[in-house]
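Presented as structure tokens, the chain that follows is alone, the form predicted alone.
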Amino acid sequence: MTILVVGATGKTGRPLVEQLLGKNYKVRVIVRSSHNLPAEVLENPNTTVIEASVLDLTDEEMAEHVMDCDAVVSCLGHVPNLKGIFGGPRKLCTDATRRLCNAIEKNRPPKPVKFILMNTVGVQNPDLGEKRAWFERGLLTLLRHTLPPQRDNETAAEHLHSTVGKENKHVEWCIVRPDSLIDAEVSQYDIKESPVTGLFTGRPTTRSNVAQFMTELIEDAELWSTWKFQMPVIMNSKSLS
């Protein structure tokens, strides 16, 4: 299979590039620049480099780019600074999810892609009708308004949902949310419907286990026809926690 990431340099995106590389996976990958990347993944023969912003890409760019992909992943995400929460691009996650999406839908593929959008617990799944105390809900209300990447997030995903939707002919989605994330190896963890921590008192979630899980959605049917159009959370397994 051939699959496409973006965001591949980062802390998630890294792991995932690795993990699909170790299944002999052709994987391209979308960088602003490929000295950020290792040099196991550079000289892997299947790693196919593009140098580019994603959101710089044109639309015909966009879609030479997801031709012949079997599934496409975001692991975009913004830089925890000053710079990277107040500044541009603010949407980024929205826009380049809106544009591959777009992409896939342009070339008419002969089968579903697999669009994997990693994401957060912080975003509510509209189809569940999923609770949080009145002072969490009364948080993700503030952090909506305040923090642009909060807002990111939420319109990423929902246009999934209601743009792209669930009767698509081109794109199937899951919108991964993990918890609390940390760095650590890969190890046991727990694939809830919904989240079953607070917002202060959340589960760490291994980068590396977020990376596995979205390996397994794009390698294994059965787990995909679970979780495809779904919003699974992801945490370690509460032993380890």
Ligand SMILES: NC(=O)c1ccc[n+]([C@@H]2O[C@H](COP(=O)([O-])OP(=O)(O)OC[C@H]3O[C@@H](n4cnc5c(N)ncnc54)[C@H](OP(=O)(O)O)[C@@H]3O)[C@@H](O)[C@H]2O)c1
Contents of the next structure:
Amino acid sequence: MTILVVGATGKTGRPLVEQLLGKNYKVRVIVRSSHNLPAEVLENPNTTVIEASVLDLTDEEMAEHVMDCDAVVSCLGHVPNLKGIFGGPRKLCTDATRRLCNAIEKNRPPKPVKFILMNTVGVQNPDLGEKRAWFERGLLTLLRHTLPPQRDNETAAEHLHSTVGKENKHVEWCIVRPDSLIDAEVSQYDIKESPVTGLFTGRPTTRSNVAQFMTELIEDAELWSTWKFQMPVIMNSKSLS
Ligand SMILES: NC(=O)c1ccc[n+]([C@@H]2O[C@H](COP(=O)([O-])OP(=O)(O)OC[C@H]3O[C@@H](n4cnc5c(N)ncnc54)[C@H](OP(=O)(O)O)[C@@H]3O)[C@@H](O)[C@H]2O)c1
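So that was the form predicted alone. Now I'd like the form predicted together with this ligand, please.
And the full complex, kicking off with our chain again.
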């Protein structure tokens, strides 16, 4: 299998790429700088590095990079500093999702390509009428209007849900919603259809667990058919102390 990963230099993208290479998959990464990739990834013969800022690629280049891929994963996220949060590109996740999906469709692959989007538990699944306490709804509305990354995560998910849709011949998708991210070794985790905790009472989610779940979605057809066109919430089974 060949998998394209964007956001491969990030804290979730990196363990994802390592896990995929560990399973002998061919992995293409689009990164702003290859210096941000570990030597083991760069030296692995199954790695193809495309050095570019993903949104600077032309439509033709994008189509070339998704060609023959079985899955495309976006672990993109805004750099957590003032420039990353309030500067451009404000629609990083949305525009990358839209353009990558358009590129897949343009190639008309013989079987649907899996598109996995790293998102957040702060985005709701419109299919399930997910309910939150009034103060959490108020906070999410405030974040939507003040923090561009929250809005970006929402519109990226909306694009897959409403524009790509569930009847698409070429793209199948899954939107993975972690709770608060932490760094630790892979551990046990739970996957739920919807959030089971409040915004302030959630359990942390280890980034390597997110990577592991994404890897399993790619390789396990049954797991994929369970979660395709859904927005699974992932969190650690236990709080790490
Ligand atoms: N923090 C939390 O608790 C939390 C909770 C739930 C969900 N999330 C979501 O999780 C996602 C990613 O989390 P993470 O911690 O793994 O992210 P991260 O470590 O910050 O990685 C972000 C990735 O995006 C790339 N990137 C950033 N700006 C870019 C740009 N303008 N053009 C191209 N690439 C760009 C970075 O590349 P460079 O290496 O080149 O900068 C990096 O590969 C985000 O969507 C976030 O909203 C976060």
